[in-house]
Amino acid sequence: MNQSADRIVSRLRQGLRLPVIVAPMFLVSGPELVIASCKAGLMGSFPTQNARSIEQLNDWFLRIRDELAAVRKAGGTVGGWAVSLIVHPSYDRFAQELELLQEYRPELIVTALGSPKRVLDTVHSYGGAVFADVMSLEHARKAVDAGVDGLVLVCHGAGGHTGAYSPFAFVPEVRRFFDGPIVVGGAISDGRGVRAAEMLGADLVYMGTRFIACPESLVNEEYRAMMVRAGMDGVVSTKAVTGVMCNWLKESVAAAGLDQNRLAVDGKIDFSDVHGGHKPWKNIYGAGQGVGCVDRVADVAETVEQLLNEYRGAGVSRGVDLPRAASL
């Protein structure tokens, strides 16, 4: 890894008692969640078009900024946040979105669905890093001749919009081309998948799923209950609702009337109108295969300290000698 790539992880895990990102979650993530993630000691973030209007995003970033900035001035430690934003041309915020990065000035953006190179110049102007969401080699090398800063690899088994390669192959593979910042993810939902990440070569790990049915999650009772009831087993994947393979929870595509046959078919790529009553995903509810390490519901907190005793107890069981991340 080269001397800037060191400066950007080091930058980003700064605060952090867990290498983790809490992934940004299409109608899950929010600001308290967000903030609850950071003072827990991980990286929260969300994904921008999950505020229904500009004015709402900016009420978030505002709120995100502020609080956060309180602890520290209180002396506290909280870890850094991030957003991620469709850069499809399709999605019809982006604009405006992309001029209230400027302000509020996230240390990391994710792209996602398009090009990163609408959002390097803005984001590089105040600092910021830049690593783009991929799901296979091609789409990585793209990114990478584009310029991002990193990479966040979506594996085989993620929630909502997932990959179809299993992180022993793409990790290396990627690093035969890339040795700059990784973020992977991808059914990781406890601290010996961490753990497994980091012996793989990953900076940092997405993980979103364990996070769903924290109280400080937007979803409802409903999303809470089925996420508690579901093992991986209770997981389809399926391009039919966004056009994107997705993994998404099959009691909630059932209640939806989705049968086999339609989950079959692929659906259309369109962002515009998110939060439009037609949308197909309204009430479908995204998992990842980890869902099975969600056995209740908990804070934030309390699921941060059962990941770092998961971290830290890894490989002991076994007489493994792994090494302590840098941050704890």
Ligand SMILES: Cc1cc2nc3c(=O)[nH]c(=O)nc-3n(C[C@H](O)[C@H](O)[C@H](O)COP(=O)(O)O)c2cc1C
Given for the second form:
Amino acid sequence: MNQSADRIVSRLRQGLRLPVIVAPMFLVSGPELVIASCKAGLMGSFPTQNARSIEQLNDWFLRIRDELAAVRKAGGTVGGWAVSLIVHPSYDRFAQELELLQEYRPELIVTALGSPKRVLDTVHSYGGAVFADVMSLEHARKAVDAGVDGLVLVCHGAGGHTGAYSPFAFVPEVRRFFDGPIVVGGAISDGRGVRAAEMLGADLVYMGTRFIACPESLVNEEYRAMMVRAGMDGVVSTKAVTGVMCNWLKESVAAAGLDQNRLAVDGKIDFSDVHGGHKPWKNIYGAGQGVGCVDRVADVAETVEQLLNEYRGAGVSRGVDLPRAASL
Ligand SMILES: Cc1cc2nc3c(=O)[nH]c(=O)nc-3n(C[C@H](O)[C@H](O)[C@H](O)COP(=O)(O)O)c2cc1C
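Following the display of the form predicted on its own, present the structure of the form predicted together with the ligand.
Everything in the complex follows now, all chains and molecules, and the chain you saw is the first one.
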């Protein structure tokens, strides 16, 4: 890893008890989840479009900054925080959001759905890092060429807009041309998975699904209960809800009267009205294949303790020891 990549990774991992970013999730992550995650020793995040207005976004930023600063002032340690930002040209709040980022200075900006170039100068000017959320080698290469500091590789099984590739293929192939920080996500829902991602060559893990049912998230009780009931066979991948391939809880798809076997053709992606009006996914709940690890509603602090125990226990395998590579 080159020096600057090293610096970015150690800066982002500062204050973390586990190399985990609680991933940004539409209609799920708000300031409470971010603050609880940072206090528990992970990096918290949310997608800016979760705030219904620019004023509300400002309030959320203010709250996150002040509450984390108060913990630091009292001598406590907290993880940093991140936002995901839509950089697609149709996203109408882009310019206003960029101004707020300059003011509140989150440690990490993850760009989605467009070129990260649009934010690089601004975020670098305050010392932040820009990572691009990518699902293919082509997008990873484009983002690297655009000058991003790091990549978020969203892999098969992820909640929300899901990737098509296995992390076992994606991480090593990206490592052939990119030496910088890599975050990997997709169905990583326990501490062993975090360890495995590090062994694959990732620096941090994006973990979304595991935190949806936490009381600090924005979701309703029905969604929480469905998360607890579902296993990976309770998740369906379909384009039928939003026009792009996403993973959803089957139970909610059926309850909304949708035919999960009907795959819609790709439509034009338009984010100009993402904050208002009725959206078809309002009562259809997203979750990734790692949902089976959610077996009860536990708060963020408790969830992190469990992840830590699993992480520490990882590496201990069952059965007879395999011959050591050195003696083969
Ligand atoms: C309900 C839900 C909503 C999501 N919404 C967004 C989003 O608005 N922006 C984004 O960049 N990623 C979004 N994601 C993807 C996550 O950031 C992350 O890639 C994913 O949760 C990782 O996989 P996992 O859910 O299996 O842990 C969403 C994921 C879920 C489960």
